[in-house]
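Only one chain comes next, encoded as structure tokens, the form predicted alone.
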Amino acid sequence: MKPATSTKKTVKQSDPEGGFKVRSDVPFMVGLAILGGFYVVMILLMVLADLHFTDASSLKETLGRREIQHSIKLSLISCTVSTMLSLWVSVPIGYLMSRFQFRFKAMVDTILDIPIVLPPLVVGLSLLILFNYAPFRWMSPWVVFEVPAVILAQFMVACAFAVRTMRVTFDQIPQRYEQVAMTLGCNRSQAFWKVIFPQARRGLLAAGTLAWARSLGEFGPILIFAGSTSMRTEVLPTSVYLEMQSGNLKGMLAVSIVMIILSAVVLLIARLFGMQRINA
């Protein structure tokens, strides 16, 4: 009768004491730092190049022009309004797509991603054509090539990113929380506002920040649907375009720096606000 063999495998070690020798993580970490750091350095170098090429006098001269001041004001207002609209829409859509199963859900999910994958110019062209049909045609004189067109163009693209962010946020919140709330006497609406929504505040902040930043950088749909009329529908991205068309390179870079500063300030405030909420 053969003796039972042990299932325990012996591993040959180069260590004379027979212990397991862990290899160094240094090559792995260096590789990660090189691959990831390259992209970070490229972004930083682009910003520094803009700052180095633009002098203070050209920046002051550009910011002192009435057209640029109107562009900055309109950009701040339109981005804020489009962000509020995006959050107003993305919260219910994200919650429905996260919590419920229904027919044609995959089709709805695909439709929600269309503004993300479409070229921005196509989004603006589609809006322009849409307002040639009733009932949108009746509102066309007050929307197309007017300030509402700027907000609508920003909203159509920014809201898609906000919806995706809010859906991921609700997916990360266990359904058990609202189920427990409903067993304790809450209906679904009360469970949402008292249990789920407070936990989604970080996702709401991320969605709002992403929507605002996306609205600020939107150019294609605004150019097609709202135009680039100075002192009327001109926002910062179209200001860059108009400065380039006139051959004013320093003015174009000055407006670009304003956009960079605005984006950095918004992202910084959002992160600091989020950290305070978390610590609280």
The other form holds:
Amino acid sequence: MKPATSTKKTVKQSDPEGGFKVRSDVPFMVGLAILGGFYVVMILLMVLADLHFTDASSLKETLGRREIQHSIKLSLISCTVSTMLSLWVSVPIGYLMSRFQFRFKAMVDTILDIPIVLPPLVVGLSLLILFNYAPFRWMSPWVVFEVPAVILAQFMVACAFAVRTMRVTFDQIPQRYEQVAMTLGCNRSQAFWKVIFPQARRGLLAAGTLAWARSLGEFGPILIFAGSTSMRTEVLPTSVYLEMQSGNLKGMLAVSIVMIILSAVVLLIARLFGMQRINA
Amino acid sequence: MIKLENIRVSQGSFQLEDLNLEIPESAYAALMGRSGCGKTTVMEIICGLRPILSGQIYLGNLKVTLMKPAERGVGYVPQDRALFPTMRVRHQLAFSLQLRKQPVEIISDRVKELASWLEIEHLLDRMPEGLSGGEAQRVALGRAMACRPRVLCLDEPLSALDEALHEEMCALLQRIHKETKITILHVTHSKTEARRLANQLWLFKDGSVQKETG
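For comparison with the form predicted alone, provide the form predicted in complex with the partner chain.
Whole complex next, starting from this chain.
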């Protein structure tokens, strides 16, 4: 019988003198920089193009109009209310989905994703149809084509994103904390509020920011479910649409810039608050 | 005393049948076995964190089978210590007493007593982040013992500690047991550790727990 080594090629000992060379990291790093950089530069260029195209006088003129001021006010209020509602709902759903096993969980999970994958116009249309049926029909005169419709349309979409964020947040907090808290004397509710919820604050902030930004940009469902009545249900995306309809490109841009500034401010506040929490 | 009687547990493919274990009052018992054999599960059963299909659990003279984890009087120190990241050491030690609505002075005295006993007075105002392995272990022990539990469950408390710290923690555990006479169940991989600390050795063998004699 031949020795096993005689039929196999042996692995050469690595040669520190330069027999084995590793390819350069440069192409990989350049590839990363180009692909990543392209996207970042595109975002900046888009914003810069908007700023360049508009001027201070048209911005001042647009912002001075009563209907635009109303639109800004309604956007700020409705986004804040829909964000609070989203957090109110997304925390328990995120926690339930993260911690508990129950029948039809996979189905519930899929249902929760529907507002994310559904075209926004369909969300608005579905809400409109839903309010034709009791018991929703009874509330219809106070909701449909009124301010509550704006909030509800924003909430239906924004909440789905907040739920996803909160679920990931709770998934990342080990169950061991609750278990220890329960052996120390907590019931489930105390373990949640005293131990888990304080750890989820950063996720809550992220979910809130996401829900707020999502609500600010919501257009399709609002247009269908709340209409675009000036001084009543007009929010900033509706203003952009109405300005476009009347062929006022400068006005459309001015409103867009207000939206960019609002988004940037919210993002900045969220980041600063987040950083403070990390440093605390 | 810790007594498990004919315990049956099933979760997915993991099953334990007819589990029996009896650790007398004030004993220091070590539970050994291969990874994944169910050592942590036994601890979770005692703490009430793992539902059982049948059997009875006694702690002291109390049948705790249907009791919630909070009512069982078990001090639990998990392998990863699980110190609450948003609480200062002082609050971790006071946590179980605050839940029992103890007067502030009693809580403060107990925290001081534990801190001095475990030599962590200088850590009281620190957050858990940045504590060394040995410091975190002391805090976790203090937190578990704050409300004077009936039994102490330690899940591999000395793993991932360097040699010097290992020695220090062994001495601390011996001191805790000697001074409090609390019944301790200590899960470990190390026979040396078990023989040094425990006066009873239990081994997981072929799906059941057997007491090692001699």
